[in-house]
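Quick heads-up: it's one chain on its own, the form predicted alone, in C-alpha cells.
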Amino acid sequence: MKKLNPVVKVKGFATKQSVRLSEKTMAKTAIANNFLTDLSDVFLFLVQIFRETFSRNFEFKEFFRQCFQIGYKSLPLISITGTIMGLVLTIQSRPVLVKFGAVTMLPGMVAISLIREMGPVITALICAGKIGSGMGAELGSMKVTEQIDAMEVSSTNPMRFLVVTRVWAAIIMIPILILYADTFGIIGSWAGANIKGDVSFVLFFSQAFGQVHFMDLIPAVIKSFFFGAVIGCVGCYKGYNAGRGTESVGVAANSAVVLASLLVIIVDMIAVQITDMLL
C-alpha cells in the first residue's frame, strides 16, 4: 500500500479552511449588502413621500377619510386605554404615597405622569398596533392583488393617493389621540382615587392641574407628532412593498407592528434625552 503524503493532507485542510472562511465572508458581504439595500430603500421611499407631500393635486379628500379612520374608529379603544392607564396608576401608587402621607400629590404626580410619557408611549404602541397593521395588511393586499399596479396604469399616482395620505392622517391624529387618552387617564385616575377615599371632581383636577407647567405639555406633543410620522412611516413602506404572495400580507401587517413599536421606543429614548439637555 502507498503512504499517503502528509503534506498533500495538510494542503487539503488549508483548501476546506479557506473555502469556509469565503463563504463566511460572502454570507457577511451579503448581509451588508441587504442591510445597505433596505436602507437606500427606506431612503428614497421617504423622499418620495416629502416630494409628493408638496405636489400641486394633493388628495385633501382621501386625506380626511384616512383622518377618519385613524382618528374617529380608533376612540373606543384609546378611550379604554387611557381610562385603565389612569385607574392602574392611582391604585399602584396610592399605598406608597399615603405611607409618607403624601395623598395630596397623588393627582398631579399622575397628571405629570401620564402627560410626559405613559400618556404619549402607550397610546403610541396601540396605535401601532392598530393602525400600523391596519396599513401594512391594506396596502400588502393591494399589492398582491395589483391594484396598485392598476393605479399606476391609469395614471394614478399610488404614492400621493395612498401612502401620503396614510402618513399625514397620522402625523396629524395620533397627538390628538393622545391628548384625548391623557383626559381619559386622568378621569380614570380620579375614579381610582374614589375607590378609597373621596374626592370630588373639581378638587382632583384642580390638584392635578396645579402641578402640570407648560413645559411639560410641550415636549410630550412634539415627540407625538414623530410617533405618528414612525407608524405612519412603517405601516405604509412594508405594506407597498409587500411581496406577491399571499402569506406576505400577514409579514407586512406583522413586521410593521414589530419595527413601528421598536422605532416609537427608539424616538421616545431621543426625545426624553434631548428634554433633559434643553431643560
Contents of the next structure:
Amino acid sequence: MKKLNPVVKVKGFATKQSVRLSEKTMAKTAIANNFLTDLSDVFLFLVQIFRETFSRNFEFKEFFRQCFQIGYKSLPLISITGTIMGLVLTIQSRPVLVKFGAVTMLPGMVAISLIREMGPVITALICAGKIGSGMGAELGSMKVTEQIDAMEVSSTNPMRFLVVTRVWAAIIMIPILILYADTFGIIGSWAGANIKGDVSFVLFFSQAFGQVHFMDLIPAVIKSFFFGAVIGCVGCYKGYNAGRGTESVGVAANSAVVLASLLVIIVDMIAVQITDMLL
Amino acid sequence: MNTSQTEILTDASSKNITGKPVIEINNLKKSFDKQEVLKNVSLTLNDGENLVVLGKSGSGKSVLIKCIVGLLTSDGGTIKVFENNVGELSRKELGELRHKIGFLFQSGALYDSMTVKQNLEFPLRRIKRNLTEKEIEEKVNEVLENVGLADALNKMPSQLSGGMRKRISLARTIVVDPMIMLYDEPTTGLDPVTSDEISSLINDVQKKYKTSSLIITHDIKCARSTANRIIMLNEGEIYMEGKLADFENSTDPFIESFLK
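Okay, that one was the form predicted alone. Can I see the form predicted in complex with its partner chain too?
Now the complete complex, all chains and molecules, led by this one.
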C-alpha cells in the first residue's frame, strides 16, 4: 500500500491559492463590515433625530415645505407607476385565472396583492430612488458648499432644521403616496381587465374591495411608516455625512439609494414575518 | 453659563471700541489623524482692529478660524471669545456667543434653495427674534444697500456672479450686527477689481458697524488694504507678527517671497 506523504504545515506559509482565497474572504468581510457599520450609524442617527424632534422649536414651516416636496412633487411619478403596476399585474394574472375558471377572482386578487405587498414595496423602492437620492444629493452639496456650517454659525441647529423635518416629512408622506399608488393600481387593473373583457368600474371596485379586509390594510400601512423612516433617515444620513469634495455628493446620492432600497426589502421581510405570526 | 460669562456677553453688546482683547488664543493645537495642522498658535484680536492672518494654502488658516467659532474642536490650548472659553461652553451658550460673531465663508455658503431676501432673513429671524416684519424688511434693505446690491432682493443665488455672492454673503453676516467678523479668504476666486471692492467693503463694515475683524487670506493686496496688524502663519505655527511696515521691511526670504 502506498504511503501518503504527511501534510507539512509551516507557520507563516501560504500558497498563492490560499492568499487569493483569504483576499476574497477579506473583501467579503469588508463589505459585510461596512454594511453593519452603516446600519449601526443609521440607527444612532435615527435616535438623534427622535431626540431633536421632541426638543423645543420644531421647524414647522420647513416641515410643511418638505411635505410638499416629497408628497406633491412625487404624485405624477407615483400615478404612472401605480397605474402600470395594476395594469401589468392584471394582464399577467388573467390567463391563469381564466384557465381555472376563476376570472371573477381577478379584482380581489389584484387588490390584495397591491395593498398588501406590491403597492408598498414598489412605491417605497421608487421613493428610495427619487426622495432618498434627492436628500442625499441636496444635503451632500450643502455640506460641500459649507451651507450646513453657515447654518450652524447662524445659531440654527442644522440637524433640527434640515434632517428632522425631512425625515418626518418622509414618515408622513410615504404612507400617503403608497395608498395613492394602491388606488391608481386598482384603476390600472380595471383598465387591464377591460382590454380583454367588459367590466364596469363600479362592479370591478365592489368585487375588488369585497375581498379586501381591514387586516390586509393595517399591516401594510404600518410598514409604510417604517419605509418612510428608512428612506428619510438613510437619505439624510448619507447627505449629512458626505465628504468634503464634489465627488462625495454623487457618492452620497448613490449610496443613499442602494442602502435605502436594501433596507426597504429587509424591513418588508421582517414585516411579513411578523404579520404572518400575528394573523 | 456662569454669572461672569453672562455679564461679559451683556457688556460686550455695547458698541464702544475699547481696544481690549475680544479673542484670545493660547497654544492652540489641532491635528487631523497624524497630521498636525496647528502647533501652539497664540494670538489676540483687539476690539476694533482688523487682524490679517496671512499664509499659504494648507498652513492651517481656515482650521484656526473654524476652531474660533466652534465648528472644529481644538486638541489643546484655549480660545477665549469675550472671555468665554469656547471649549467649555454648552451648545446653548455657544449658540448665544455665535450671535455676536459673523462668519464670511470662503465659498459664500448662500442657501441655494432660498432667494437673496430669504437668505438675509434666515439668521435675522433666528437671532433677533423680537423684530417686527417691517423692521426685518428695513434691515434687509439697509444691508443690501450697504453692499451695493439693493436690486438683487428677489434673485436666487444661482443668478448671482462670484463677486455678488460674496457681497450678499457679507450682507447676510452683517445683518445681525455682529461684534466680531471672521473672514475666510474673502477675495479668493475674484478678479482684481472685485477683490478691491470686497477689501474696501471690509473696511466700510469695520467703520460703520465698529466690528473687530479677523481676516484669513493669502491675498497680499487684500492684506495691504485692510490690515491694522498682520500675523504670518506657516506650517501651523506663527512665523511673524507685526504691522504691514514690519513685513515690508523684512529681509526674511519667505516673507519677501510672499509680499512680491
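Keep in mind that what you see is a predicted model, and the values were worked out from it rather than measured. Here, rigid core means the biggest group of C-alpha atoms that superpose within 1.5 Å across both forms. Residue numbers count along the first chain shown, from 1.
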Using a rigid core alignment, state whether the CA of V221 is displaced by 2 Å or more between the two forms. no
Did D38 shift 2 Å or more between the two forms, C-alpha, core superposed: yes
